[in-house]
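Take a look at this single chain, the form predicted alone, given in structure tokens.
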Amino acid sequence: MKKILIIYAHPAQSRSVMNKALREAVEDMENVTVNDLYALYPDFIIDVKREQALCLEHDVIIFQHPFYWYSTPAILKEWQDLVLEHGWAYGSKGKTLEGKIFFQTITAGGDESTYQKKGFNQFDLCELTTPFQAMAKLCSLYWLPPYAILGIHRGVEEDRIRFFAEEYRRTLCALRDERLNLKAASKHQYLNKNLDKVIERPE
């Protein structure tokens, strides 16, 4: 079975629904680590080395959090910053990550309508994404796109976050399990698009 390392970044989490319920039907379940940025390091000083080791045991790395201002809470950056260091992470003698596989899942406001050419975003949440698409082939990770929530800022009724909540664990259970196609995967615009075209075999 992989390992998944859940790489958490929520500063407001008393006032969060839907990471919260993601979190909740995901932390149980075997082989997966739910790594809470904002929880451990309320101060801001990252422990690199612990962090590091964290990547290195896990096989799967997936940064969940709000979409604020386009890109990450605040934290999730200097994780980045700090942890992916050059000749550890990336550059002719950083290739410690190399072949994990990596996805962001995301919570946002704005619907799907609202991230187009045409809509008030100008932009759709791949273009948006970019830099960690290219944070992963430097870094040569496996990228696959993300699972995204959008629309949470029109309300979220209890039938819509147990959905989520549970596709979710579907998902992660199926990539514990290596039965997440990944090529397939990769070619939808999120990852939890059409979770049944994508999952090879039933539980």
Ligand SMILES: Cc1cc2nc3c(=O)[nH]c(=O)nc-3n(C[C@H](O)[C@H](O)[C@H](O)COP(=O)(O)O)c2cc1C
The other form holds:
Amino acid sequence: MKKILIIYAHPAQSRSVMNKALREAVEDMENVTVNDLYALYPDFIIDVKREQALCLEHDVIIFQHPFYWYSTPAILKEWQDLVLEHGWAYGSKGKTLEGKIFFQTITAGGDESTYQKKGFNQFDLCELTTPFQAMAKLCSLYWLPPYAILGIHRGVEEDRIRFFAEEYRRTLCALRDERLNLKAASKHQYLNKNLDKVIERPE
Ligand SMILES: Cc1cc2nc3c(=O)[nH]c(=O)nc-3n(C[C@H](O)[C@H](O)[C@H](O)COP(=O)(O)O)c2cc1C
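For comparison with the form predicted alone, kindly provide the form predicted together with the ligand.
Time for the whole complex; same chain goes first.
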């Protein structure tokens, strides 16, 4: 069984619909840890040793967050700046994270038609996350494409919320139980683009 760490960053948890639903769908799972950065560090003073120890204890690291200004909420940048130290996460002696799986779970207001070369946002969401792909490479992490939930505005229908929450749980169960074909998943634009093809031996 793989141990999964969700580094969760939502600055307005009480107003969240989608991230809250995704989180609630998985936080009771065995071998899943939800590490809520804004709840833990409201003053942005991150406990680097604690965060590094958590990373060390897990096999999968997920950054889960809403898409803010084509990137992450601010605390995740602070987390990267402080936790991913030279000699620990990267550099000739920094191999602590080597081989761990990394991906982002991103919710965004813009729908898929806007995240196209010719669409309103000019780039697809996977392209916009290339700094995280580069981060993964530098830290010798095994990068997977983002788990993307697009077109999330206020007033999103209950059945869509339930669907996305169930799909997220199904994915994390498969990943934890080593039933997710990593090679196949890494070829898709989004990790959740064709889940039936990447999840093996469904429960
Ligand atoms: C400060 C801020 C910046 C945002 N930037 C983007 C953005 O760059 N692209 C986008 O598609 N949506 C953007 N959004 C919309 C959020 O991504 C969307 O509301 C969120 O993913 C919904 O998830 P939640 O219900 O968990 O809050 C932004 C929202 C806020 C408040």
